[in-house]
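Next up is one chain by itself, shown in structure tokens, the form predicted alone.
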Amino acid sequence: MALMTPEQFEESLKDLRPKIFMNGKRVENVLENRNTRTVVEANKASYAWALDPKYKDIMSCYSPLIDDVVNRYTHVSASTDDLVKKAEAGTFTAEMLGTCIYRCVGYDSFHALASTTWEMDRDLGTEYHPKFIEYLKMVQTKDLSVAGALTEPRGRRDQKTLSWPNPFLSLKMVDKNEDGIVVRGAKINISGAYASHELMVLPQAAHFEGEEDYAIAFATPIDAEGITYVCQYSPYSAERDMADSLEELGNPVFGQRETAMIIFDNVFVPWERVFHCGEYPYSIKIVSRYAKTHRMTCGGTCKVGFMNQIIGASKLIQEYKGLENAAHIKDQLMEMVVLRETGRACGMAAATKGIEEPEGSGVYLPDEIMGNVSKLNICNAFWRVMALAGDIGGGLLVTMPSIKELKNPEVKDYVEEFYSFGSDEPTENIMKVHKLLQNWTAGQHGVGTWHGAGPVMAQKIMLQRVIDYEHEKNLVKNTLNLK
């Protein structure tokens, strides 16, 4: 089987030497730094699940490309059943990790490139698709983790790309020769790339005549010469750095979503890893196909898993406090479930209504309207779920003392007494559940959910482009027998 063990995955990272900075310091080893280690653990779990008899139907599948079983996160959907399994995997990994599975953006990038390289070859006579398939076969055979990189810094939004004083605010090809291309610029808000094996780089947006040097897509090792990662650092990062024990944290093993800016300083990419170069009318096809696939993932699958964690913590707190019969809390929990199931329904609808795109390519993509609706719906739904959870959790979510006080002989007995709510549950458990809910309701997840896979306006713009009202108009015309 083309499946790595979790131990082999961790061992494989020792051979990589990415250049990483966090909190003003060089990160010498992603396996040892407490914050980067969370990304390692999240990706590592995906390798364990693919080999686990309980989860292998979700986390692995057969690939005809290499005639072997592969990790689902290296697969391109070839049917609506594949898309449904993709949706199920998104929910499963999110609820098990309580944070990102950092292979999902690369997974979604595979769909966009498999589809669009096939179309470019058909329309233009290029030879991108066979190169991409060979690359994907290599990824599957070696069971590599591939991170995706889409978002760019960009210049003023009221100016065209060619009018920006700094031309490298969008990733740009600066040279090409018989061996490959050289790129310069940056990608931002990229999740977990430095603890993967490969980066899949896609265009940020549509490109136009004169912008051929920006119309590029390629794959590169994460530690290629000229690549530097500048990582996020937040109060939650500092808390993890300073914790005496990870058990004090809201998500001890997997932490928060970890992102970075990736700097490309004259990075060389050989031609066999270049999948789009200058064919600017196809940049928007790569972007839109990636977007609808990732919006199904973000909107209808992974946030459903996150909601399961939030609902579970809220229900436990209700029970700890003896509020099982409180009508308003029962109503709040029910509303959270309705919001969760609405998100799940949108994601499943996007999957089951998916189609082969383009016809003949063998690549199945989610339904465009439902893919965008699933993400648009979840933006507001997730804020609402966090608000409801915050109300159930109460002020303790932001005023609770450190769990370390349970080991402080001067106050231990008081903390045990006054934070137990008179419950039989150990006070430590009660505090840990509150800490987990604090991680969701007072952390960075709200804005991340709002903007991940594109902010609300991005989905609205796409929906305005693709909605066709002819069916609805004709219904009325036929009902009224209009001439």
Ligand SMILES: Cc1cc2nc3c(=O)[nH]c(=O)nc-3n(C[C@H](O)[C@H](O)[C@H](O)COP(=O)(O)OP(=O)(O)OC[C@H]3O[C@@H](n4cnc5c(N)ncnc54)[C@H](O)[C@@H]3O)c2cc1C
Given for the second form:
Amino acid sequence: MALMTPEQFEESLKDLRPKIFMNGKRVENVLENRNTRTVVEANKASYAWALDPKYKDIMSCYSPLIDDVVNRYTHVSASTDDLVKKAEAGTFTAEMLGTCIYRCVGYDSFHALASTTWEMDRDLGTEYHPKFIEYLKMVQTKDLSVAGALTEPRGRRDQKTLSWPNPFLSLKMVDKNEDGIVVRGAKINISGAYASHELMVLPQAAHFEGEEDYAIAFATPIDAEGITYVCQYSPYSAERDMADSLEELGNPVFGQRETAMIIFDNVFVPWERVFHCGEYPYSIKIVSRYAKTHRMTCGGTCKVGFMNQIIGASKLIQEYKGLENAAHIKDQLMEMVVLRETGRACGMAAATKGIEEPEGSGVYLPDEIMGNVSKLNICNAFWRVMALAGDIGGGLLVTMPSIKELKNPEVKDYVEEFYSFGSDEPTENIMKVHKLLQNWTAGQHGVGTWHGAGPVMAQKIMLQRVIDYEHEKNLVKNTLNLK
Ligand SMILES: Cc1cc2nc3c(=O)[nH]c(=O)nc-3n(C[C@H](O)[C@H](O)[C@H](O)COP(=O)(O)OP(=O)(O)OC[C@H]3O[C@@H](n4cnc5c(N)ncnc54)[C@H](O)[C@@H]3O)c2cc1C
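Mind giving me the form predicted together with the ligand, seeing as the form predicted alone was just shown?
Next comes the full complex, and the chain you just saw is listed first.
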């Protein structure tokens, strides 16, 4: 069987030597640094679930490519059933982790590339698709974790790529020879790549003639020569660094959604790992196919899982406070459930209305409209859910002292007495649930959810491209029998 155990996954990371910086210092070991360790734990969990009889149905599947069982996060959907399972896996992993499943961007990139390499070969006579399939077979056979990188620093948003004074604000091919290509530039906001094995790189800013050097997609080991990671660092990172015990934190094991800027300083990529090179009209296809797939994931599946964490914590706090019969709190909880289910419905609709794209490719992608609507809907719904949770949680969500005070002999008894709501629940539990909800409502998840998979305007642009209102106009004309 191709599946690795979680222990084998952790062991396999020891063979990699990514160059990583966080908070101005070199991270010598991703397994030991407290913040990078959260990514290791999240990815590791995906290996455990794929082997767990309780979850293997959702987290693993049969791959005809290698005639074996593989982790679902390495499988390209070949039916709407696969897309539905993909959606269910997104919700499952998100609600179990309370943070990113870092393998989803790679998983969604596989869909975009499987589809578009097939189309390029058909239209242009290139030979990308067999190369991509060979690569995917290698990923499945070795059960590798693959992160995905599309977003770039970019220059002024009102200028075209070639007008930026610095040509490397988008990842650019700077050399091409018989062995492969050399790239220079950076990708930003990239989730969890340093604790994966491989990085799948997609183009972002190649749209027009003359921009061929930006029209590149390839796979690289995460520690290829010339790659450097500059990690995010926030008050939540500092808090994790400073904690006496991880138990003090809102998400002790899996932490925040961790990202990094990835610098490519003349990185060599051999031809067998290059899946798109110069065919700029197909860059936009890769991006839009990736976008709708990832928007189904981010909007209609993973945030549904996150909402379950928020709803669970809000419900517990309602009970600690004896507010079970407060009509407005019941109403707020119900509103959260409705928003969650609306999110789930959009994700499921995107999956069940998915189609083979292009026809004959064998690759199934989510419905264009519903994929984008999934994310557009959740951008606002997630803020609303956090606002409702903030109301139920009360000021304590942002004013609570450290859980360390429960060990401080000078104030321990007072903290236990005055933060218990007079309930039978241990104060430690009450404080931990508040800390979890602080993570969500007063942390990084609002902006993270808004921008991850693109902000609202990005989805509206995609929708405007596919909706022409002809059907709606004709309905009115027919109703009125307009000539
Ligand atoms: C937690 C998190 C995890 C992420 N993980 C990944 C990952 O793993 N891989 C990956 O590739 N990306 C990842 N991203 C990146 C994410 O997809 C981008 O942040 C998102 O697409 C927005 O791009 P940006 O951050 O450059 O913001 P911007 O594009 O700068 O957006 C800021 C504002 O500018 C507006 N704007 C931008 N361009 C234009 C324009 N041309 N005209 C008019 N208005 C414009 C936007 O609509 C928005 O209102 C992640 C982001 C987050 C927050």
